[in-house]
Structure formats: C-alpha cells, structure tokens
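In structure tokens, one chain follows: the form predicted alone.
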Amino acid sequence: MSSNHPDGHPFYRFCRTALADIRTQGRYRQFTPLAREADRYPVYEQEKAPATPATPACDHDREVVVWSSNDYLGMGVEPVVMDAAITAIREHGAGAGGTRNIAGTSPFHTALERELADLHGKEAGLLFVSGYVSNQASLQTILTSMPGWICFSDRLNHASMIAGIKGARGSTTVIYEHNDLEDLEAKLAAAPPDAPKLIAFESVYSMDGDISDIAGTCALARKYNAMTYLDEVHAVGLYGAQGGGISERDGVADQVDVIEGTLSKGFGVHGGYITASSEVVEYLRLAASGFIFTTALPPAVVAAALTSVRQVRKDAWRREKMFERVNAFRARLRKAGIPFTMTPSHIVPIPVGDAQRCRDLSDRLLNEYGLYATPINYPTVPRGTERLRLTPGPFHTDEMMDQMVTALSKLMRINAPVDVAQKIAEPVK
C-alpha cells in the first residue's frame, strides 16, 4: 500500500477526526464566494454556488452588502488607485521578477518606503509582502540578534507577531496580561537589568476593538531601557491627522521604536511594511529572511499603495466619514436594544458567546437577508467569547444600517427597544 494513501500514514487519519472534531464545534469555516464590485462598495456579489451542508445552494448572482471588510475607507476602489495600478501594470508588466536582491527595486518600492517612513515620522521603512511577514520576520530577526533578549508580549497580540516570537530561539517570551501596565511594569522590573528588552504590542486590538495606552507603554520603556514594537495594522489610515496611527493621534510615535503596518486595511491595498530608524531598518533588510528570500511586491500593487497613501494622507474627510458612519450604526443598534461592545475604536463587536449560534447568525444574516457579517469563533478569539465583527464604513448607508438592525432584531429575537446600556459597556472577556 503506498505511503500516501489516505489509510496508510497516520496524519491522513489526524485529519479526519480533527477535521470532524472542528465540525462537531460548529467552528467549520468555509470560502464565502462573493465578488466586491469596484463602483457599488461595500455591495459585492454572491456568485451562483452548489448547496453545502452550512449553506443552500444559490441558482443565481445576487447582491449583498458586506460589514466585515477590512478595507476599512474603500481605497481599494478609489478609482486614482486603480488607475495607479493598471498604468503601472501595463509599463512594468504584472510582476516584480524576483526578490528585490536578484531582480532590481522598482523606484515604486523606494518612494513608497519614503512616504512610509515620513508618515510615521521615521528615517527609513521597508516593505514586505504582508503583514502577517513584516511582523513574523521583522521580530524573529530582531530577537534573535544578540544573545540574551527577552520579548514582553501582550497576552492578546496577533498571531503573526507571536510566530515571530516564538521563532526567535534562544529568546525569552514573557507574557503580559492585555492592556495592563502595572502587570507590564511588575514583569519588567523582575527582569535581569542587563538584558536586552523589547516590548511588542499593538495600538488598535481588532477583535475587541480596544486601545492600547502607548504613552504609557513607551515610559515604562524608557524606565527599564527596553525597544517597544508597535503593531498599528489596524490603525494606520484611519487614526491621526494623516493616518499615520494611534501613535500619530496621540502625538508620540517618535517615542516608539519600530512601527509596523499594513497596506491592505486602510490603505485598501496590498503589503506589510515597518518603519524605524536608518540602522534598524538596514540591519533587518540585510539579515531578515522573510525579506530576503521573498518576490518583492509587484509593482502595480506598490504603485496603487503608494497613491492610495498620499491621498488618505491629505483627505481626512476619510477618517471623519468613517467615524460619522460607525456612531450613527452604533446609535441605531442602541435604539433597537441589540447588545453590542463599546470600544474606543471603529470596530463594533456583536457578542454571540456560542460557535454554532455564531455561524448560523452569519449563515442566516447572508441567504435571507443579503448580507455578510463575519463570524468570528475560536482559535481567533477564546471559546466562549464568539461574536460577529462589524466594521461600518464611509460607504454604508442609513438604508443599509436600518436593514443590519432589522435583520439582527429578528435574527436576535429582538421584539423591542430594551435597556442594554450595561451589556454594552461590558468589555468582551
């Protein structure tokens, strides 16, 4: 019997009870197909599909508005972006060729490391193909540069920066409890003094929606002469007066040691990217696998989030529709008494608190009433703790908003205007 047959190598059988075991959750996840269209966002369509055993079958395209994206000020149909990327493509073709060592750097590539870099106020930037990389390589490189460093994480960071730290062998990994500086400060203080410290933590935490205190952060820092990396992914475009985060609202990202981001959520494009001074970056181009050993992005994609930047930079009527848009749903989920968590952010968490209630309110949300609401269950967020995530954008409308209440109220067996002020301050455990 050959090795690779389903019953002859016991990682076939592992897959088959894990497989049935994640469906015995009601955590099972699959592909919604829906296809985004560039004039109409956030209405995408939902391409015919056979029944599957969560969902029925669909004879026909139909329009549904989607709350989930993450595209959070629909750059990514702005229209001087896509022209951005078609002019590109069709003057240097579709790829980059190679890694940025072996095929060249498109001039795209350095310009948009310098508006990065000025965004955040920083001598130097570097692109990545993702986040998700930029994070995972930047501080795995990072901590595995001298011996002896220890990584104060906070217990809720993405995973992308916990593979970066648990890849970083020979490094140490203390936990902090989320958003807790007196915790921060206990673990800190306990440390060996001598050792190099870094401290990686996020502005905006995208399941819960909540902030984190990077003032403070940055003071412990300094106190203990730990580096702090900040993750502002879900920030950057959105917060401060260009966009440029958390820590550019706050007036002390020169205070913060590396800033990583993104080009795919407010920017609406494509790409990770960090930012620091001239030295780090240097030293993390030269010795970052993840960077080194990777095709660089093409460059209609740096093109479009090159432009994509410089607008979301100069218009703020961005940022100020977004929010507008975020209270009026926020106000409407309130009148209809759906419980909802309060954050400081424009993320607006519904909280479910089982698996398979979450999946099937999404299911129901999308093949009764056309419309797509992410649910989001465990490994991304604790058992117990599931919900849906709403993300209301400038291009969501009265209309469409009185249709998510409608649709919840009934969905949420919701009959009438309750008082929920106290659900809805309770913070997500």
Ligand SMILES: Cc1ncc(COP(=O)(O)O)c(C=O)c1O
Second form
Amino acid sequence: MSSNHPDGHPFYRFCRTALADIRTQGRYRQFTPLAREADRYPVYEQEKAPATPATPACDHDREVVVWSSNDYLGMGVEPVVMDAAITAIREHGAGAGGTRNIAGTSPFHTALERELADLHGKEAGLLFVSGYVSNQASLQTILTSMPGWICFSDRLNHASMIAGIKGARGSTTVIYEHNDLEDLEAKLAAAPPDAPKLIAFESVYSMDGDISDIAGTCALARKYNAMTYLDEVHAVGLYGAQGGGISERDGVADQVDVIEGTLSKGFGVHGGYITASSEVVEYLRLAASGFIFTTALPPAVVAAALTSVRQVRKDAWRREKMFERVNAFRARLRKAGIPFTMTPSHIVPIPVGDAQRCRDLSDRLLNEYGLYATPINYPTVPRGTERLRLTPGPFHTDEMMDQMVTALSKLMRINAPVDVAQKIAEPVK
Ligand SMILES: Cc1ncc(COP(=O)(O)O)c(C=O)c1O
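Structure of the form predicted together with the ligand, please, following the form predicted alone?
Shown next: the complete complex, the earlier chain at its head.
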C-alpha cells in the first residue's frame, strides 16, 4: 500500500480524528467567498456556489455588507492606490522576479522603506512579504544573534511574534501577564542583570481592542537595560497625527527600538515592515532568513502601498471619520441593549462565549440578513471568550448600522444566554 493511501500512514488517521474533534468542538472554520466591490466598499458580492469542504453552499447571488474587514480605512479601494498598482503593473510587470538580493529591489521598495522610516521617526525601514513574516523573521533573528537573550513577551502577543520567539533556539522566553507592568517589572528584576533582554509587545491588541502603555514599558526597558520591540499592526494608519500608530499618538516612538507594522490593514494593501536604527535594520537585512530567501513583494503592491502611506499620512479626515463611525455604532448598540465590550480602540467585540453559538450567530447574520461578521473562536481567543469582532469603518452608513443592530437584536434573543436575552429583550419589543 502506498504511503499516500488514506490508510497507509498514521498521519492520515490523525487528520481524520483531529478534523472530527474540531467539528465536534464547533471550531471547524469555513471560508466565506466574498468578492469586494471596489466602488461600494464595504459591500461585497457573494456568488451562488456549491459547497466544498472549506466553503458552505450559497444558493443564490447576493450582496453582503462586511463588518469584519481589517482594511480599516478602505485604502485598498481608494482610486489613487488602485491606480498606482495598475500603472506599476503595466510599466513593471506582475511579479518582482526574485528576492531583494537577486532582482527584486525596485525604486518603489527603497522609497517605501524610506517613507516608513520617516513615518515612525526612525533611521531605516525594511520590507517583508507580510506582517507575519516581519515579526517571525525579525524576532527570531534578533533573539538568536547573541548568546543568552531573554525575551519578555506579553501573554497575548500575536501568533507571528510567538513563532519568532519560539523559533529562537538558545534564547529564554519569559511571559508576562497581559499589559501588566508590575508583573513585567518583577520578571525583569528577577532576570540576570547582564543578560541581553528584549521586551516584545503590541500597541492595539486586536481581539480585545485594548491598548498597551508604551511609555511605561519603555521606562522599564530603560531601567533594566532591555530593548523594546513593538507591533503596531492594528494601529498604523489609524492613530497619531500622521497614522504612525499609538507610539506617534503618545509621542514615544523615539523610545521604542523596533517598530513593526503591516501594509495590509490601515494601509489597505499588503506586506509587512520593521523600522529601527540603521544598524539594526542593516543587520536584519543581512541576517534574517525570512527576508533574504523569499521573492520580494511585487512592485505594483509596493507602489500601491507607498501611495497609500503617503495619502494616509496627509488625510487626518479618514481617521476622524472612522472614529466617528465607531462611536455612532457603539451608541446604537448601547441604545438597543446589545452587549459589547467597550474598548479604547476602534475594535468592537460582541461577546458570545461559546464556539457553536458564535458560529451560528455569524451564519445567521450572513444567511438571513446579508451581514458578515467573523466569529472569533479558539485558538484565536481562549475558550469561553468567543466573540464577534466588528470593525466599523468610514464607509459604514447609518442605514448599515441600523441593519446590523436590528439583526443582532433579533438573533441574540434566540442565541444568547437567558440573562443576556432578557437584558436586550426590552428595547426591541
Ligand atoms: C498583531 C498582529 N501582528 C501581525 C499580524 C500579521 O500581519 P499580516 O496580516 O500583514 O501578515 C497580524 C495579523 O492579523 C496581527 O494581528
């Protein structure tokens, strides 16, 4: 029997059992194929299609309003950004043609790196093929550069940071409680004073929508001679006078050693980056495997991202509009008695607390109301804290908000635990 026969190797049996377990736990993830309408964002088209293992059936074409996109400002459909990509693709072709060292460095790449360094007030920047890769490659490379590194990592850091930290063989990881500077200080104080130390943390934690104390963290870093590595993925474009993130808003960017970000969320395109001192960036450019050994971002993507970053820096109205919309949505939820987690950021989590109920709520929003809100289940969040994660943006209209609030009011009466159902029953009578 060949090893690729379903029964020929234990891994096939493992997959079958693991998939059955995931389904039983209500954690089976299906993609929802949705085609964005560039001129009507956040409206998408869902086309009639048969079911596949990874996608549910859709029995007719329909329009869907998406409430869970991370293209927070709609920059991915901004005409100047799209035009930059179209022009670059016509002039320079579709792909980069190689790694940055081989044939993949275009003038757009160097211009974007300079622009990002300037945005964060750093000497230099380095592009990666995604935000995930920028974290994984940078952290792993830093933490394997010298013997004895200790990485102090916030308990809720993103999987990409954890991948880099875990992949750094020989370094020690100390996890501190989420956003808890007392715990961080106790752990820094207990570490050998001479060991090289790095504190890795995020600014906006995207699942809970809370924000870290960057100034406080950097003060501890100075006290215990640690470097700081800050993931600003869910903040760049959105916070600060020019969209430089929470570190810009709080006036502390100069205190952070490495600021990491993405071009795929607030900037609406694709790719990841770090900014730091020239020496740190140069070292990572020459040593990070995840930078060196992969084909560069296509010039059209970089041209679009460069246009987007320049536009977002200038256009404060986009940030203001997004926060106005977030507040308008929260006011509607409050009025309707729909429970939501009040966060200091643009993220609106609606707690559900059970994987199957969360999945059902999301499915019914889509199937019965044409509204898409992603269910967030384990392992993205701890079991028992399942939620819908909504990200209202500048283009969600009052009417769209009313639709979502009406739908949630109706559905949560059926799906929510009794106490929540009672709490929200009154306003929708
Ligand atoms: C905190 C954080 N860091 C990094 C990433 C990865 O960024 P990208 O989507 O550009 O790979 C994500 C993705 O959602 C994230 O949430």
